[in-house]
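Presented below, as structure tokens, is a lone chain in the form predicted alone.
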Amino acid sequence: MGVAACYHVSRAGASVLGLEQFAIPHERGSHGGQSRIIRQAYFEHPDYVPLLKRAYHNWQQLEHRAATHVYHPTGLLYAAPPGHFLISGTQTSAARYNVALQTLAPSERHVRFPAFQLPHHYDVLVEPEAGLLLPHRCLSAYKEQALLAGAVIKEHQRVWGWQKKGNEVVVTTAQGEYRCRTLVITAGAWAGQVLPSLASSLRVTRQVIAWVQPQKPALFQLGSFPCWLIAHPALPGSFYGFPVLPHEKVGGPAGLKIAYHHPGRVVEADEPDRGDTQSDVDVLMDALNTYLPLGCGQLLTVKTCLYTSTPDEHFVIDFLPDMNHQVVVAAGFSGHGFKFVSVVGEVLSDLALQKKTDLPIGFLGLSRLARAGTP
């Protein structure tokens, strides 16, 4: 979110300094793991859909400006037991905002997607215009374009603290102090450290991702296999995965990627050892064997990334109170935020430069956390 904000602010002609404690991109936070799903029929809440439509537009603009491909349209298969919110929420958002959605009868499923082994009674939908983003390529392109537009980005500078002094905001790092009129904080899993007043509303969890060698690789290649989200009847959240991506073109691990979208074990963002992953891998492999048995082969790679979740799992994008609209916060993206990077960058630029935005973010304000009984 931060490097996209640098891009939009610099494109608007303002002076911008971006501070990053690692490099851009990196593998320590929430954007690692080679790929992210992007979709518009948003089961989490219909209010996200207008932001997603703008996000699609902004991703296309980035591709044009940077002359690179960050988005691959693969389609997305949703499957869940009857009455599950994954299906009903997806249908509600699609109907409200006219998002293309297809219903697959049991007789059609194996013909279109022979790799899946889905229970006959499951409801199955397909969102044709969904697909995947390549996070490292996205962020590298935003950094390059921000620099070309005049932004200054300093990597390997961890922020130790900040405070408002008169009409300025002063940011302190190990390398020195920086002064600005407006501060935008997009600290990911470290947001609770940089924003102590929000710490009790943000939970950081470790998420395990696995790549396996499919038994029949031809069934799972990019171009013939979709992204997918499948709900398990006995577990919260949903399992999800991606086609096998050509390693020589996109980088990252080889193989078929699978993950579990549900908050995992609570950790500290700086915790160097995120603990044993075998039990998490066992859950992933069991799901793969259940729903994609021909994809369940040799385990190739295991990685971890971080979720930073709010109590309601909706984002926080707002001005920090009592700061005269000089401190903007974007945090708590709850494991489903990356697809919004392109539009959140625009929103943060609007708030920083104009002190308002026309994009519909009212439902993501800080006040709801206070109403829910958290600071």
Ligand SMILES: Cc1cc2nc3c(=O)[nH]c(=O)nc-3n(C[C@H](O)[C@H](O)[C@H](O)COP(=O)(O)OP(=O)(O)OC[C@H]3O[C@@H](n4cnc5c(N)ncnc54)[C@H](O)[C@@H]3O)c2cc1C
Contents of the next structure:
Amino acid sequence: MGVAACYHVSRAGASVLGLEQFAIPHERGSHGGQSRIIRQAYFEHPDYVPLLKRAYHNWQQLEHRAATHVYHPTGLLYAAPPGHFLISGTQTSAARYNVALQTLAPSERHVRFPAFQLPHHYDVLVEPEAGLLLPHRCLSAYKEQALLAGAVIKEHQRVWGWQKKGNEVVVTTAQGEYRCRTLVITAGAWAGQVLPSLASSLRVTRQVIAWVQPQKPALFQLGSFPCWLIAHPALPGSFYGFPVLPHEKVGGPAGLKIAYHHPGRVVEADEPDRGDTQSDVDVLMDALNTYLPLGCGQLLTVKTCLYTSTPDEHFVIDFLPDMNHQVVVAAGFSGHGFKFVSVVGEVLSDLALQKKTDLPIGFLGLSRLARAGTP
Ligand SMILES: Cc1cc2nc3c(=O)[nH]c(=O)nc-3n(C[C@H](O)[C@H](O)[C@H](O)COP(=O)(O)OP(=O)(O)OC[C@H]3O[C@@H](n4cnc5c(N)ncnc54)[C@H](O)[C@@H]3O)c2cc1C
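The form predicted in complex with the ligand is what I want next, because the block you gave corresponds to the form predicted alone; please supply it.
What follows is the whole complex; the chain from before opens it.
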């Protein structure tokens, strides 16, 4: 979120300094791990759809400016037992905002997607215009384009604290102090450290991702196999996965990636050893065996990544109260924020420079956390 904000602020002609404790990109926060799903028929809440339409537009613009490909249109298969919110929420958002969505009858499923073994009674939808983003390429492109537009980005520089002093905000790092008119805080899993007043509303969890060598690789390649989201009757959340992508140096191997979208074990953001992953991997392999048996082969790699979740799992994008509109916060992306990076960067730039935005973010305000009894 931060590097996209640097890009938009610098493109708007203002001066901006970005501070990152590691490198951009890296594998210790929330954006690591090769791929991210992007979709528009948003089951989480229809209010996200207008932001997603703008996000798609902004990703295309980034691809054009940086002459790179960050997005692959794979389509997305949704499957769930009857009456599940994954299906009804997706249908509600699609109907309200005219997002293309297909319903697959049982007889069509095997013909179109032979790799899946779905219980006959499950509801199955396909969102043809959904796909995947390559997060390392997205962030590298934003960094490169922000620098070209005049941004200053300092990596390996950790922010220790900040304070409003008179008309300025003073930010302290190990290397020194910086003074600015407006501070934008996009600290991911570290947000509670930089914003102690939000700490009790943000839960950091460890998420486990696995890559396996499919038994029949031809069925799972980019170009023929879709991204997917499947709800299991006995478990909250959903399993999801991606086609096999070519090996990239950073991000993951050329295997079939599977993960579980549900907050995992609570951890500290700075915990370098995120503990034993075997029981999480067992759950992933069980799901693979159930729904994609021909994908279930040798385990290639396991990685961990961090979610930072709010109590209602909706984002927080707002001004911090009592700071004269000089401190903006974007946090609590609750495991579904990456697809929005391109629009959140624009929103943050609007809030920092114009103190308002025309993009519809009213439902993501801080006050709802206060109403829920947290700061
Ligand atoms: C396993 C997994 C799968 C996911 N799948 C999807 C998906 O399919 N689709 C989707 O849309 N979203 C997905 N997400 C969610 C998405 O990746 C996150 O919501 C998004 O990356 C959050 O962005 P962020 O900028 O808040 O955090 P980050 O990307 O972690 O960025 C925060 C940055 O702030 C830096 N920082 C923190 N504190 C300091 C400090 N004090 N000083 C300097 N720098 C600091 C950190 O080092 C970090 O680089 C997934 C997340 C995970 C973990």
